[in-house]
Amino acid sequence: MSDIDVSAADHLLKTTKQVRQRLDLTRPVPAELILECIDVASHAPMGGNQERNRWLVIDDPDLKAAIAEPYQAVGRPYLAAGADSTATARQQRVVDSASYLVEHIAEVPTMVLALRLDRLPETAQNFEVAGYHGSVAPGVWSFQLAARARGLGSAWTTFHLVHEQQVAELLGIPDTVTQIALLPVAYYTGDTFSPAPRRPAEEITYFNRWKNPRS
């Protein structure tokens, strides 16, 4: 028998969201709590079981402000383009939420930068790209789950990657290291989160052949 409380595990998985607005911008996040989350994240699957992932925690106000400049330079026009009359109410809520984070990104108590040693060659094939990022993404998601369990909200963001070299120089990151995602981390406000509306598995799952339903 499994020693996992399935209902509790499912609740954690279904209610860990990309938190952009419900972040407490006034309450510091202890470094020890971030390290706990990274310890959990380090147990995520990774290609070849090679520990090539690294984490950079940024809580210095000046550094956060400096990172916010290129982040906002990309995020503001990108989100402005997405806020049009054709957006559904659900899409507009995401745009509004992301826009709020863009405007307040420098105020989040902690930024966590997920990194991977080495860089993919420009000629990398799809299987190489999938394996490379597939060795990092599970760890980032595990970090977010661990954070959620500790009352912290986070969001996977990538706007700063347009200016990756600028951020690398700012933080002293070598050219041989790849930045994967920037996570703003803070205690979340409110009581809890409800599962997001999603299509049922039967509508998005095929068996044996493309678009073949279960027999």
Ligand SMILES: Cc1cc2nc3c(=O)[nH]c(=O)nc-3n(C[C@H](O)[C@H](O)[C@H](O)COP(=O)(O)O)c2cc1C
Contents of the next structure:
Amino acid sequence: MSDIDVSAADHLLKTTKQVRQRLDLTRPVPAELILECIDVASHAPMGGNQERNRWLVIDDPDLKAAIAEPYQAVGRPYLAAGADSTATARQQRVVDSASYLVEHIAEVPTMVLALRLDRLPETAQNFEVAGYHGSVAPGVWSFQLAARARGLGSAWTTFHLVHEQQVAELLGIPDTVTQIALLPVAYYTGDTFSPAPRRPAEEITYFNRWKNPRS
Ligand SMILES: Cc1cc2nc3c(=O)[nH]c(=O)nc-3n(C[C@H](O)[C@H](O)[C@H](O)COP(=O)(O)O)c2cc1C
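And the form predicted together with the named molecule, for comparison with the form predicted alone?
All chains and molecules follow, beginning with the one already shown.
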């Protein structure tokens, strides 16, 4: 027996979406709520159980506008390239949604920047990259889940990282620290979300040998 309501847990996991067009840009998000989500996220696994993750919460309008600059400089051309005639309807929806966020990123009530205290060497091998990012990503996702449960939408974004240094200087982040993801956070509009279509587990899972289906 488990002490978890499986259907409630699955509902949260399947309906925590990357929210962009349904971010309520008019309603401030209390800092206490963000801290609650970070407390939950801190329970995510990390290699060696080292607490090397940090969070920076940005709600100053001037700083948000300054972060929007590199975000837009990268996001606009990237998304314009993705919106060609070969895009499927599903891809086009993501491009439209991401483009909306590019244009409104400065207006989000709160930005949450997920950080890690060290930097990977340029020559890092896969086991180091896997351990490094695998120690941060679960916490970022837990943050998004905790936020969704509290009525807050968020989106995992990385566009600004092309200009990571510019944002580091703006926010006083030392060069020993790595920026991992920038999450715009706001109350979401509407009541709930529908799960997106995904390939069934049987199609993407092998047993015992590569490409071997379940017998
Ligand atoms: C590592 C990573 C980087 C991403 N970077 C961006 C980004 O810069 N901008 C953006 O709008 N979405 C970004 N996304 C969101 C994906 O595009 C998103 O997962 C996809 O739209 C699926 O949406 P869904 O989770 O709502 O189904 C990123 C997601 C991940 C995991």
